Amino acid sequence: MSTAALIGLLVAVGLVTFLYRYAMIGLFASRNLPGWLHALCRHIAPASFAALTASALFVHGGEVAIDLAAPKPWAALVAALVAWRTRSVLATIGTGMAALYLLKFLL
């Protein structure tokens, strides 16, 4: 592929991506949400991350691996228990990243 048609391409693909999200926000903007759509709209930023962190601590080269004397799962389990007891996001990721170096040099 070209220089040219590349850069092309790149263009293309951000300029359908950005109007994608700006209809989005362009039909939503001045409308009120339903009740119930508004309701789920508060569930997408907890199940984003949620896939997230699954997937880093339980996806390995592309398969699904549940290795549970790894520290990650652990530490992750820890840092959930402290985001549960404390709801601060500053304990949360100092102590899970406590907990990770941690359990890193003891396993």
Contents of the next structure:
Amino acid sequence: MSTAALIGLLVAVGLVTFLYRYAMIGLFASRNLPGWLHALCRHIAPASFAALTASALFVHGGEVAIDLAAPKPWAALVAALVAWRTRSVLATIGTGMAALYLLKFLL
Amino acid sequence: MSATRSTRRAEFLAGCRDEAPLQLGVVPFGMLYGIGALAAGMPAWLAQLASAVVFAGAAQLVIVQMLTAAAGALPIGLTASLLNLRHVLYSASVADYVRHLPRRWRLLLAYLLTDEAYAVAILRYQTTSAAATKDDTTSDARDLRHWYFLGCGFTLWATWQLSTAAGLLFGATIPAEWDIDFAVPLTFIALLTLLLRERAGQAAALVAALGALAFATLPYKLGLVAAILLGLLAGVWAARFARDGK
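Now show the form predicted in complex with its partner chain, given that the preceding structure was the form predicted alone.
Let's see the whole complex now, leading with the same chain.
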């Protein structure tokens, strides 16, 4: 992506985000948001993170490639186990990166 | 008058103080964003500017990850906008407490309304006495809790800018073959395990992950947007199914 396009993208996202934040404080009088919006917002973060993680691990150049000899999926599995046991973001990143380096060295 | 001024300062500083412990969790994300942005090919000045313009950690990490995956501007914009939608809920939640303020205050507080600032400020609003707001004629002069809110927001803003800068400085020294960009999906994995406490959320994540593979061939990574939307449907449907089943 060109730098100009990236600037446009970031300004657009920033503007949309500001409008969300200002929406009920300054734009709309009604404070009662519909129930479906609450329900939807609960699932947006898990769905986004899951889709991006799956894509980062198993999609390369627009093609699905499930390669059992690749180090990243296994490092991600180790990280997921650590995340599940410790519930610590830093421990997850640390062991995930360490597992990646070890697997790249071994495989 | 001077009494009011010192109360304002006290409120502002109390907000800074109560927001401070959360910064321990914010700094690694800011640094990771800075490091990841460089690895994704963003110019450093633009990555720093994005921290001020977008000012939303999760969305900025998602943008970095999608840039790494060579996604188009439209899918990135849609995904980031969807991810930030929750701020409408925060906005609604604080609306009753700030609607009496002048517009410049509401604009400023809206800009500073992030997850972490909201979490601390709303607690103050909900737990401190609203006695000062009972009398409509004097409420504006006596309810100074917006200074506390400002202290929370300012503290987080400053930490976010500084940790982004630290990440950009540090990231510039990391060789590309260290695969440091892999730290971003690892972060998503960590956040997922924290978020996935209920069945409906698990269904949303599973369907979105499978969808990301099923729609992988769509151009500009639009498949990611389709996968997330499908995951949302699955989550809402699973929540309804669980409720009806009980």
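So that the term is clear: the rigid core is the largest set of C-alpha atoms that superpose within 1.5 Å between two forms. Residue numbers count along the first chain shown, from 1. Nothing here was measured: the structure is a model prediction, and the numbers come from that model.
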Taking 2 Å as the cut-off, check whether the CA of Trp84 shifts that much or more between these two forms after a rigid core fit. no
